[in-house]
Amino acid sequence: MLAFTLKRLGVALLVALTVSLITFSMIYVSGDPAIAIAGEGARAQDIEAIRKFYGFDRPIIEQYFNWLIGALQGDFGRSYTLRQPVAGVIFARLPVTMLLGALAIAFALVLAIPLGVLAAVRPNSLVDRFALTVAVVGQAMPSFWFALTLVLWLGVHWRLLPITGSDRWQNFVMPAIALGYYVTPAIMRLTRAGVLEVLSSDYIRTARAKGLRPMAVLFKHALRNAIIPVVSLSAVQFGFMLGGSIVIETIFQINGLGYLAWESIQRKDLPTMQAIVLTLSVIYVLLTLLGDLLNAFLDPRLRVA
């Protein structure tokens, strides 16, 4: 297990380093960052002063390593528009996004796993077709359209839930449903396929031949092994939802990292955009690593793969 952990950790570090290189290069994608900060119509002297003040006149390699060392210490620089340390802004908004992601993945798991299990136990039945319909609709329907539909019915017509804000728990109901439903089909299909495969295994037939109750066979023997791939997928989907929350947070005006990213794009606040991309990317890498380690713990065969 130690060798497997070290191997996965090395891969995660390489991925994180690659992400840091790509994130740093963002500042030069749109051209000269000094001109972007100074704005259109700025004088050449002002642009040169900004270039020296922020260190844009230094070699690229030196700029990257200075930025990387600062990021490792929690220093992402200062926001161009907010005039305060980026790290403070990030850490103030991060818990909101994490809470939204946790609620969304919880909604997806609560909906997807039971449907997947029922569809596998009763293949080609009405339950299976209903699960297939839920999967097809969830995969085909854009999350922003579903979010706007929830706003229209639950927020405007029926007035059951608040539309914007993040002060109360009710504010997270519609965003969590809109964000979680998008990843529900993948988890449900994987659960159904896993349970179907396990139910046809020899040890399941042996358990049934011993006279074990069907519920005991399903939950104690079949589901325990079928759920292993779902663990890894859920970790990946959780990280995916954190990165994709920008649309949902913008629609519902939730003060998380997604909404901050939208504000930073509008204001051309490059340090804040860099910090958001790097933070969410590192979280995604860590979640993927955690999913691999948990899978290896549950299934020792994966440790030698």
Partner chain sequence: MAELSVKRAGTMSAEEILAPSPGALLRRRIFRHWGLMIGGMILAAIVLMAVLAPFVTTFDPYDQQLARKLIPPVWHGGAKATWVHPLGTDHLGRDYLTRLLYGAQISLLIGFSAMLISGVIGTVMGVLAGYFGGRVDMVVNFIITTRLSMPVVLVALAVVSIIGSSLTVVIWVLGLLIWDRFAVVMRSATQQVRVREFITAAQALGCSTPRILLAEVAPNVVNHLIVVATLEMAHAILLEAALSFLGLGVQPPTPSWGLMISEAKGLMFFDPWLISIPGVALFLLVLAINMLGDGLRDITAPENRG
Second form
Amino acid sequence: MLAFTLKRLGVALLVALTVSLITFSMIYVSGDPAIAIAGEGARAQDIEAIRKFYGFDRPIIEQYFNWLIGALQGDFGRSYTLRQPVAGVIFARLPVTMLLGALAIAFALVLAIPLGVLAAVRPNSLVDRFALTVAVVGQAMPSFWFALTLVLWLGVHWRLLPITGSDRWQNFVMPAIALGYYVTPAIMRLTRAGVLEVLSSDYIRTARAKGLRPMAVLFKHALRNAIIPVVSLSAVQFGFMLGGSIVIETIFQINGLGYLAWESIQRKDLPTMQAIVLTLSVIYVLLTLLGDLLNAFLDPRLRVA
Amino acid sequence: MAELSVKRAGTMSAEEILAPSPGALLRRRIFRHWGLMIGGMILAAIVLMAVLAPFVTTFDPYDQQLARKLIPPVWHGGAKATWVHPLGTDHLGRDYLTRLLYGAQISLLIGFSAMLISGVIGTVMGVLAGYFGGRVDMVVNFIITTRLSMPVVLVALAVVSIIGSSLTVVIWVLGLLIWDRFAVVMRSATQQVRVREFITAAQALGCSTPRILLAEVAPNVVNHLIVVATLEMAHAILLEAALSFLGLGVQPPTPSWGLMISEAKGLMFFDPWLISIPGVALFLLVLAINMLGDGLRDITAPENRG
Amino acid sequence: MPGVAMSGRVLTVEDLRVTLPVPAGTLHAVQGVSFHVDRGETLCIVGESGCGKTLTALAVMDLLPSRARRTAARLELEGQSLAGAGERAIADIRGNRMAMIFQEPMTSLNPAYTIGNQLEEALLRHRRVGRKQARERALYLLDRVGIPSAARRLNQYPHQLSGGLRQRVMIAMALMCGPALILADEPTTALDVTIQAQILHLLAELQREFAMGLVLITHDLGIVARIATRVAVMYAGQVVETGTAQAIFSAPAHPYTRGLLACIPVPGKTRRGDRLGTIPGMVPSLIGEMRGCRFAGRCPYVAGACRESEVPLETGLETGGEQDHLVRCIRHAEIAGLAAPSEAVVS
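Having seen the form predicted on its own, I'd like the form predicted together with the partner chain now, please.
Full complex below, order starting with the chain above.
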């Protein structure tokens, strides 16, 4: 178990390193960053000063390692436009996005798991058909359009919820639904498939042969096993959602990492962009690791082995 | 054992011997699968409308008639609604139906091209990893993990903002980003095929590796490939719309559904149909492609139904 | 009126039928099976794979796949009818007064819970006992079924046990509530040959010790010869011959039974170099309506009349009119004197 965890942490580190290399190379795809910062009409000595200040005059390899060493110490450099350390900005915004992501995945799980279980318990029933419809519709619905439609109905038409901002809990309801609805189909389908498979397994027959009541069979014996793959999928989807929050945060103007990413892209603020991509990548890898550890916790076969 | 005995008795019955040929069975499965039929019909209709756009509408998608701006669609009624512009006009007085039809061309073009690029990358990686295993598999797995860890929308937006946005850039950026599912599915499909007897036989006969990959492996993984291709095309279309919506995809005045929604965002409280029409179009196109993909999976590999 | 005390009859099955809808029509998996089991008796149900043995057992336990339909003229456990009982009433009886041991020890235990948890569960469900008493009972039975260091095993998970140990756990689980009837469906098929004998000896021993009725489903006639009190031979969803083990082995009346017996070597009877018999052909499809003897297509003694009408189970004559020996063959009296089927079918 420990060896497994260490190995996965090693992979996480390697992934982070690779991502850092890719994001760092983004700077040089864009041409001379000094000109980008100074603006098109800047004087030559201003550009030169900027080049010196940010270290763009050094060899690329040296710049990368300087940046990497900094990043390892939690120093992602200074934002081109915000005139303050990137790390500070990111850590200020990250909790907002994590909260949004957590609410969204909670919404998705609350909707997807009961629906998936019901669909599996009564295959081809009305519930099953309804669940299938939810899944098919959910996968085809563009999240930004769904978000706008929510705003239009819940925000403007019925005036139930505030449209923008991130200071009150009501602000998070629509974004969480818009973000969570997108991952619902995948979780629901996996739950349905898992429960369906487990229900036809031999140990379920054993549980019924013991005379256990249908509810005990379903909750104690079936769900416990069917939920295992759902846990790791949810961890992965949570990671995807943090990346996808850029669209939702922009629409609802939620002051999170996604909105920060959007702002820095608009301003071509490369250090901030780099740091956000790297942060999200590391979080994703850690989340998948967490998913695997939870799996091992839930499945004794993995735990003891 | 109960299940087994059922199957055994079933395969030996006279009814089974008199069963129709596999081709006829496949045709019957296709026509009985309502999802596949509906999806296919909607997609065919959209493709046809997009291709025949110049014949369906006489307007120019770029032609601005500010005097005729914001005419509502016909079902809204009112004095301004007219059958000349069945879906109304946008804030610059361009015919909304025309923009919708030409927008379909853009969506289909980007979706298909990005799917092709990502399909080639993902398939090559997946098949190589699945066939050779070992170190190749390890490296490919690592690349897939790395790719999955990078947030697609964010990286796409960042790259487009750095390089500058155009139709070609959007196609390539999406194509280079969304190959992961191709790689994952092709890898496992190839792993399953690799251990089958006919591969061992081909290896024993001394067939070259490229020959085995093309003549033996490819035909046996192509049904998975087609299913992933449809799903990824839908994915690419959604991503393009999201990029264009955020202003970093297709650039105005090109008609793109994502862009149409973005342009109408400020007016949506007064004229909600401005976002509903392209939104519904986008939803229907993606829905149709997904239904087609799900249907294809059901009829080619019924055991994989999830 | 079959009472518990009067006859000691544990299970009565009369005209049990199971059908399954399949794409090609209706599969008649069990077609009017009747048998009974008394306390302290071992009934062996034998037959080839796919002849309806497992579905018969599952039908008694009411554990059939949900698509399956079950009907029976009588289905009684210790005089109490199971046929009309509701799901809740059956659940109160299952694992309590009747228990089943399955063919697949590797997959029949839930991988997510400890052995102890899964054993205790059966007792906690049916008896008003505390967890501590349940644990004591589990420990006693694990020890009784021959699992070494039982106390340690209670806290282990199924994947930490071998197939043989898991089947012993399944047996202990079946015994938790002290059932009157145990149905064992080929409990040793999945196990090593050396373990098979141990498990069967254990079952036979426990059956005697707790004076239960045991229904053992198997296709291994060697096993049957050693532990059966009575035997029911099934073919294509029907009982074709039933009687005491003694009668079946010494005077098999149905051509199918004779074919089966010819397939196994008998110590002292089969000489070195002798050919063992085979039964050519395959089990007929059970889909759709059938007429006549199900075995006609493979029977070396088949006559025109065999295919014309349903063949009833009737008293076998050659065992001196013993009431319990029944056979489903219209020619059994004629062929009783003919040569053994092994010589008839093997050229």
